[in-house]
Every structure is written in structure tokens, then in C-alpha cells.
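One chain comes next, on its own, written out as C-alpha cells in the form predicted on its own.
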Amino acid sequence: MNITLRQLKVFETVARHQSFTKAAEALYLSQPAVSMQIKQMERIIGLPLFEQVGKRINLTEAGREMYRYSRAIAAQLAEAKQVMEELKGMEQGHLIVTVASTVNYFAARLLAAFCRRYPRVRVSLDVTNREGLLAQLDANETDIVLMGKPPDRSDVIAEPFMSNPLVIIAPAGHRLTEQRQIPIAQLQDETFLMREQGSGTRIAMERFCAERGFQLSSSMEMSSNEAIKQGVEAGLGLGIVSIHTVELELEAGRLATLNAECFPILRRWYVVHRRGKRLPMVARAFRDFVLSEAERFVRTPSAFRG
């Protein structure tokens, strides 16, 4: 049938309606105009859509029919509508991403690629510690979370999307590099460079340590894993990051990792959004994307010995 949108939508008016006189009001057209394209309909379709009771009009079996199948067009239509305002949303939307310290190291990667794929997007990155990830979550001031350990709360929803090792790195050239299978008793008396207190990589360091009963007799905080890195590298002590933020050292031979007993400490980062918050077209086509797409960013160095 070559019914028009137009013919349609004046059919569904004057259904609704009940009513050619208030369907040309609704429509801001003549009666007339409204009568002409219902009769355009009636020879197209072959059977009359409407029949006259005294001065009411109700609808035909034909009509009642119709009826039921421009609703539901209209109803479509205004679906598509609304999908295709979302996605000029998400073509030229606002993302706002925090991500921790750690994770930024990855998450580069995964926004130059997410960026590619939608080059209209603007986003704004703030990468900040686990203290400042929560309080932004709190006050709503972020739409997508890239972390390690979630907060235990009901009122964020955090899904896993990749692993996360923490590796003990050392010098090169190290005493303890070419050692397999370290005992952690060993590296009891090492200098070790921590992260600051509350960090994800200290909480579960400090989770790791209260385990197995083995207490760091000597250490020292730092609060980024570059200060970490670059004092390993100067001989320092040694250092427990992810592997993940030290692959350009390990490919450059200026750290090593240590084989040793009980690691890496096996972890995994989650991508994190408030309960109930309406996340824009954007945010949710990132969301999604991590989760799909991260584990094809990975990079494990060649020298990683974990």
C-alpha cells in the first residue's frame, strides 16, 4: 500500500479524535484538506475507514485495524526519533572520564581508540588516587570510573574488565633478578617503595602482607608509581606496581622483575558508575566499548617474568 506518513498521521487524529472538525484543529488544517486525505487512504486500502452515526463518525472494522497498525508505526517512528537524537548525542557528546593513577597508563589507549571511532567527542580526563575517584563519584561530578578495587556500596555498579598483576619490580642488574621462585621470607629485610596510604596497590599489598603473616621491615612512600619507578631505578629499594605502568622500563632493560614466591598479586580494574545515574549515549557507548575491547590493548612485556 502506498499510504504516505502524512495520510497516516491524519487518520490516527481523526481516529483518535473521533472527529474530522477537531483532527484539522489538532493538525492546523482545513477540514476539507483532512477529508481529502482519508479519502486518499479508503481508494489505496479498498475499504471504507470510517462510517456515520447520526453526526458521530466511528471507525470500521477496516478502520479499527488501521488504527491499531498506524499506532504502532507512530510509536516506532518515534522511537527511531528518539535513537537518532541519542546517537547525534553520542556523535557530538561531552564524556567525562576519572580514572586512577594506575590505570591511566591503559586507559590512554583506550580513549585514543574510542576517539578514533567517534572523533566528534570531547573528553574530559581527570586521573587522580582512589581518595579522589570516590569523592568524585560521590559528589556526581564523573559519568564513567576507571579503577582498581570498587568501593563495597550499593549505590555504584562496578563490572571487571581486565587484569591487573602487581609485579615486584628491581634494577637492573639486581641480585635478586636471576633468582627463580624467591622466597617471600627472603625479601623480608628488602627496602620496599610503597604507595601512599589508601591507594589501591597499597590496600592490597597491605591485604597481601596481613595473609601470610609477612611484615616490610623497611619501607618507603611515594605518592605516584612514576616517584616508584624512578627510585626502584635509582637503587632505592624495590617496588610492588601493576604491571601494566612499567612496560616501557621492562623493554628498555632499566627494571626487572622478581620471580618470586605468591606473585604477581592477581587484581583486576573495574569500570564503575553511580546506581541509578542516567548515563549519557556517550558515556554508555564507552562503558561498553571497555568492556569489550580492553583485553585487545593489552601489552605484556616480553621481559615480564611474573
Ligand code: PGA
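Residue numbers count along the first chain shown, from 1. Rigid core (definition): largest C-alpha set, two forms, superposition within 1.5 Å. None of the values given here were measured: they were computed from a predicted structure. Compared with the form predicted in complex with the named molecule:
In the core-superposed comparison between these two forms, A139 has its Cα shifted by less than 2 Å. Once the cores line up, the CA of I73 ends up 2 angstroms or more apart between these two forms. Shown in the overlay between these two forms, fitted on the rigid core, is a CA shift at I57 of 2 Å or greater.
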Contents of the next structure:
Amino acid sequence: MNITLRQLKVFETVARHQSFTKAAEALYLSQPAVSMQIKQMERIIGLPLFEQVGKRINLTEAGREMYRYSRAIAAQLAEAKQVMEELKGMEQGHLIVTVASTVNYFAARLLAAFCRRYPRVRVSLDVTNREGLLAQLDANETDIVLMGKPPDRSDVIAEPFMSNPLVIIAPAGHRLTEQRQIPIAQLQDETFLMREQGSGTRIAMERFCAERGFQLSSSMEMSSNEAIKQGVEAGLGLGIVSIHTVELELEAGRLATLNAECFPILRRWYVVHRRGKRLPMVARAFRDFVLSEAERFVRTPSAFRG
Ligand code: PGA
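Now show me the form predicted in complex with the named molecule, since the one above was the form predicted on its own.
Complete assembly follows, chain above in first position.
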């Protein structure tokens, strides 16, 4: 059928207004131009589309069918246009993400999967601790943040996307690794390696201690998860870290988790952005991706999911 999109548009407008005059006005055309287009369509189809009843025009049966198709075609075209616009936005997109240092253990996997889907997206990834993240959100320097506990403020939107269990780690073969349900009082005399001030993990650990009346008799401060893991492995003490930071060491049997009362401490990971900020298309796509698919790319052993 050799009908043009233009003719379909004219037909759809006449059918909607049930009037050649009103359709002509709506389309900024003369009435004879509108009539001409409809006549051409009727010739191509071989059936009349309208019938005159007194002063009014009605759709014929062929006209009603054609109206249904013309609306469906118009809706499909509008949808195609929107999808093309979105793809254009994604093609030229620049994703600015900041993640908590602890998230960095799986952020690369998420970004790699996202970039496989949208290969032309440029990515800037910054890794910092909780304090650094909050400063970046304040300064509007980042689009999307992946972090532990989101700030208690109304100017950010925080959506949980995955569990983040905190576990006690010990070197493989440590005397406590064989014990079940270790009472936390028994851990009081152990040395704990703590994250630096400003770390979300540190805040969670301190809150846990305050809530349980748990006093650490001995602790050492280390400025990264990596330093804590190395320190624990070397026998400097025990550590409390996110399970997501020790996947490889647990698999390789270099570190072990302790089965202690009240552990794991159950936390969650959040995808966060400033409320009211108009997120670029690519940032919205990444947020949706994280919310719906992050768990596929990050393994949390079922024993620690709570
Ligand atoms: P962090 O991780 O300890 O690296 O700041 C964030 C969090 O767990 O809240």
C-alpha cells in the first residue's frame, strides 16, 4: 500500500475531528488540500473512508479499520522517536560515579557489565570513603553515588540495592575459627583493626559497639580495607569488614570469618543522587541497572545474607 505517513496523519486528523474544516485548521492546510489527500488515499485503498451523512461525515467500516491502524502507527512512531532520542543520549553519555572505597571491590564489575551494554558511554569513577562521598554530593560534583549508610538528609534520594553484611575476619587457622556462636564478650580482649575516621564501615562498627556495650580493649587504625586485610592475614588482629571485600581471600583460604554472636552486622548498599538534580540519561540508566541487576554481578554467600 503506497500510503505516505503524511496522508495517514491527515486521515487521522480528519477522523478525530470528524470534519475536513477542523482538520485543515489543525494541520495549517487548506480544506481542498485535505480533501485531496483523503481522495488519494481512498484511490490507493480502493474503498471510501468517509461517508457524508447530512452535514456530518462519518467513518465507513474501512475508515474505522484504517483509523485504528493509523493511531497504532502514530504511537509506534512516537515510541521509536523516543527510543532513538534515548539512544542518542546514551551514545554521547558521560557517566560520573563515585563509590565508597568498600564498593570499589565490586564497582568495576558493575561498570564493565554496564559498558558492555552501552559501549559508547564514557565513565568517570572516583573512589573515596563516606566523608569524601558526602562532600561530593554537597558540591554537586557527581551524578550517582554507591555507598553504605546514606545521609539522613532530605536533599538526597537513596535506594537500597543489595545487602552488605559486615563480618569478623581472622587469619586462616586462628584459634577462634573453629568455635560456633562466639559470645561477643569473648571478643573483648582481642585486638581489632579499625578503618579510618570518615569510613562508613568504621561508623557501623562504632554504632554496633555502642549499642551492645562492647568495649574494645585494643585497636589499631588502618586507612583502607586492603591494609586491614593484610594486617589480619599477618596476625596483627581481627577485622570487621564488608563480606564483599574478602571474597577472594575467603575463596583462597587465606582469611576466615568468625561465627560470632550478633554477626554478620546487616547493612545495605544504596544508590544515591541529589533530589531535584536532573540526572543525565546515562546516569538514570546506570541507576536502573544497579537497582535491577547489581546482585547478578556480586556474589554474597547465602550464609551472610541474613
Ligand atoms: P567505607 O564504605 O567504609 O569505605 O566508607 C562505605 C560504607 O560501608 O558505608
